[in-house]
Amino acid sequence: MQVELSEAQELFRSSSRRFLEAEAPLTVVRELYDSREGFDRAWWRRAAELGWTSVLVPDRLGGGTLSGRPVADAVIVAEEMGRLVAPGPFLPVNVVAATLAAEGSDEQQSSVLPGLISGELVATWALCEPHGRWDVDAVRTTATASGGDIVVEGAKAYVEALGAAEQVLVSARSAAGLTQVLVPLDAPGVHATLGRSLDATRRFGSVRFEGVRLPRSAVVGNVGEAADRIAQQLRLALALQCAELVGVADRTLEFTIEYGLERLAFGRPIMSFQALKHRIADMTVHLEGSKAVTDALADAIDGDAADVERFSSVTKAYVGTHALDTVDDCVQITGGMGVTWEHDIHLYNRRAVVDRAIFGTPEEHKHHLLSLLSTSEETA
């Protein structure tokens, strides 16, 4: 994605892609459509071996980034992903591992977060609600102190890899403010509801909390200080999405292209129609512009940039209507064949159609780039 890569993510992205090709190929994934948990759990221990997992935790807990930039460095191997629709919770598991390197006490630090690094554990992050709004002030969860104890009370939706994963981290109201508590789903009181969605294999759920009573160690970071880091794990969340879909547009209009040059109509390849050449074109600028608001989005959050806010929106409205439709017209380009269950297209499309849906929709991510314009205007 990036414009120059240097030679170890460059050594990063080729070896991440040859493993995706062998161990994951598109055949493997249409295998695990009908699979519980989406994913290998010894496939991907092995992807956490190639510092899959651990590029966004600091040296002294165990990972390393490769050009200092860790985020950067994160969403090469998100951008591979896109392009082979690969399984795995790589992004939920990403985020808490980031998170728990930055505000984890010392015990969630040597207890949880090595079992994330090596990938015997799973954890997901849970935000969103039922009703279905992907903002901090959206959250009605509450987390409560009561003696030593935190009790969470509440339900979540949408969360990624519940039924693999071990431990939620769940982002929560308290009466000093947003609170994370990382909660084991085997606690008492804790009732996960498994699901699927369109995409072939990933696997989302809704979670209830009914007085899960949980030791005050189990906070992330302080009570009622969360609020920055939820911000925090927003965007980085939105630029791995972003990278995957990318990777999922960039691989689709390649295949489509070759699919175009070997089509033929009166005679002659369909990819030398002119209409057909002008759409092509579109789909690449729409193409090169998700590239550079991604890479641009990356740098952000790794340089902790003033207007980050503003550039994670940017990106997920660009990026989620672009890569859509791109998959969308590309599904037209291949006509009737496209829309066959033996052709791979359907597999892109599923996962461009979830990416666009969850962390917001480019809809939800303009109207929050609207109000942000509103409030420099009055404080201009």
Given for the second form:
Amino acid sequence: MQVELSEAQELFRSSSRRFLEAEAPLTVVRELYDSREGFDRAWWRRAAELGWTSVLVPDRLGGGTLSGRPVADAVIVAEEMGRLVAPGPFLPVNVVAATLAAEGSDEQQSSVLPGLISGELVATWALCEPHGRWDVDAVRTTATASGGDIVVEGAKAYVEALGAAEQVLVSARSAAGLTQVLVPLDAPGVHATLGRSLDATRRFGSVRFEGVRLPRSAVVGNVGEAADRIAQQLRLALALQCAELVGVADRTLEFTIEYGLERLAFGRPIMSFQALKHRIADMTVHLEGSKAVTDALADAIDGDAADVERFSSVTKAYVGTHALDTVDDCVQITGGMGVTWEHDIHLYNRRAVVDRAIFGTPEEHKHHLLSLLSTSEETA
Amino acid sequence: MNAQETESVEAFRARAARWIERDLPRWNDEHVETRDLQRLLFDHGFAGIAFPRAYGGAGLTLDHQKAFYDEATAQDRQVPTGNRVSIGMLGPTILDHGSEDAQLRFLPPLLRGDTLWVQLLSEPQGGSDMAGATTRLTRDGDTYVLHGSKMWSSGAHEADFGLCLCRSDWDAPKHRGLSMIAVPLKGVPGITIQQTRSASGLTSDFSEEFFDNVVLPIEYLIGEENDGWAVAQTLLLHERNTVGNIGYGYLGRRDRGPKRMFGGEPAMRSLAAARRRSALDSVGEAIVETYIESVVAPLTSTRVMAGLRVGTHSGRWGSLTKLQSTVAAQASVRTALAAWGADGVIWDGEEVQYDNVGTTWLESRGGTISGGTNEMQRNIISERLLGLPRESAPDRDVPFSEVLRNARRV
Ligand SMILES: Cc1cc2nc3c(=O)[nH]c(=O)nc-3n(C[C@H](O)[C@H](O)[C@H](O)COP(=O)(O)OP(=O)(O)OC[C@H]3O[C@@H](n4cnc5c(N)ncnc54)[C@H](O)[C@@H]3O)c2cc1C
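What does the same protein look like in the form predicted in complex with the partner chain, given that the last one was the form predicted alone?
All chains and molecules follow, beginning with the one already shown.
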């Protein structure tokens, strides 16, 4: 979270935190573990009232940024959600809302966007394909113009909130290039397989499109011209995800230190052992670094910075690695309690390990960075 | 021992190999329960190979034991896995410290597979500082009375006996007021056993036990009253050996099939294949590092084992192999997370699934925490093995009753 928040942002942060503490504390997260969708729709509508779904949408379409830097606003919520491993389709709904606001047709902006903003509707985004990568080059699903229609054919996997969503934004390939289509999940030929993840409340699913024929008006933006938009969606998702990981690591470190100050061994609090203090110090270095790089990514997206692609991979590589390492080391410091159901740390471990895996693993982003660095070297 | 009577290791190995080939089931055959498999070994003279005959053992040496399990591993045969704590840790501890009466009473049924034993050391308020135990043992005429609770006891819900570390003198400094006693866990009034749910969501193998003034015979004491710390030290040594796969704890291959995901070449090959689709150098490097560790760790155990035999190494070297093998195992799960990516943590189907890398990850800290955390192993290696200066401890040589009062002032 930024060191300096505006007054409106500070209010946004504190109201989001109070809302989560009151209406989605960890006891609720544990109850949702056994539920089908992993969140409550009425609760989500109340979250939407706080502005969770509108900061990335301009005023004229019913949204509103607090600071003029929409992504910087959104990461505030993401970080608070991480601190309490909160439920809810925050990330996919915001990614789709931002794209519909930027490139949607009048019809999409008037029929779908208001529902996303109010929380009545849930939409999600499908980029990655089974066993594939979050990478536009890996997209095989096709969107083919046929008369006045568009036909979608292919398969997508790891689609968040698929079971709750009414619409899925599909990133596909046309003869002319990449194309995005907003597909209603009840359209003929759409076969959704609901799934689960290690996360306590976050559900996923995979979906097959078998000759799904929709009117041309289902295309978002122009046929063949979606490559840049998809890349922007990925960066936004990474910024929100990394902010959430920052919240996860921050809170885990906090409660582990609290625990270690109370827990005694050899006649002293375990936090007094240098072996543990040094690790806490290292984790603090990584946490501060993670906050800095995540904020910088949000700024780079808001400011349309030239090196934003490189920045997003640096952020995921760094934050994805250190957030999970921090939670993992905190398990070790918690001792036997750390591997029980009763202790909350596994809820944080679950969130961190799933976030690490989606939108590209840190290793994939390192690999990408390496190729970015080597091509910039060649052209320099 | 008379040289003529002791079968040479090579002769023994040949005899064992023949029997193993004929009688021991393969890992791919139907699974034989631990108790039955142990009974089979016992009936053919291959249980407690390094235990004296008087207690139901084979009266041979640790080298004979190693030869037997090496043969079983080489022939890919099942060995008992559910009683490593009994056979590798508690049996040897009773052998080292039990009275003649206790040895005759407890060891034969243990080696025959009739009784399963667990360790009752850690308590809710602390595991690393085991000598800080507060479970109370009070002498009452011809009996002892046990009161308190223990935690994290692996396998307690199905065990017959536990070896329990308790405080018998509250005015002595903490290491000198402890006793170790055998506690029957089945059908004894005053004992409640509660299984703990693990981070993965599964009912775990460990439990919490509550002892409400449980009456025990005096003969169940192992070692002298108030000398329980020495017994505990021995037990820990055998525990590290069992985890590090040396000494009495050299008990062959642990498991089979998918559970053995992380370690061994087949697992590494499947990881390498999973990684192929991501074609990432950094994952590839991590896999190779994991593979290298999986080669080096057993070699280190073998070396320490040889050192124990010839006397260049002491039992404390078990801390080194425990540290090495558990760090490597945990790191290999981390590598698997990287290699499997989303497929390791997200699956089709709305049911919770446990057969995935993510679940293994949630439990992967078990090894680096149990059996003395790795921080404790590092303390042992640096302070005891290498003799580096010890950390100051405000609780040493102070009556235990004062330690509890002083702790907050540090
Ligand atoms: C899977 C599993 C199985 C187990 N099975 C058994 C069993 O069968 N029987 C049994 O009795 N127990 C068992 N245990 C308990 C285990 O021995 C304890 O969890 C362990 O000793 C740590 O104790 P604790 O959990 O109380 O952590 P604590 O002692 O509270 O330690 C917390 C943290 O402080 C660190 N720490 C403590 N002292 C120091 C120091 N001096 N220097 C540096 N760091 C320090 C520890 O390393 C740890 O990271 C098991 C545990 C697990 C996870």
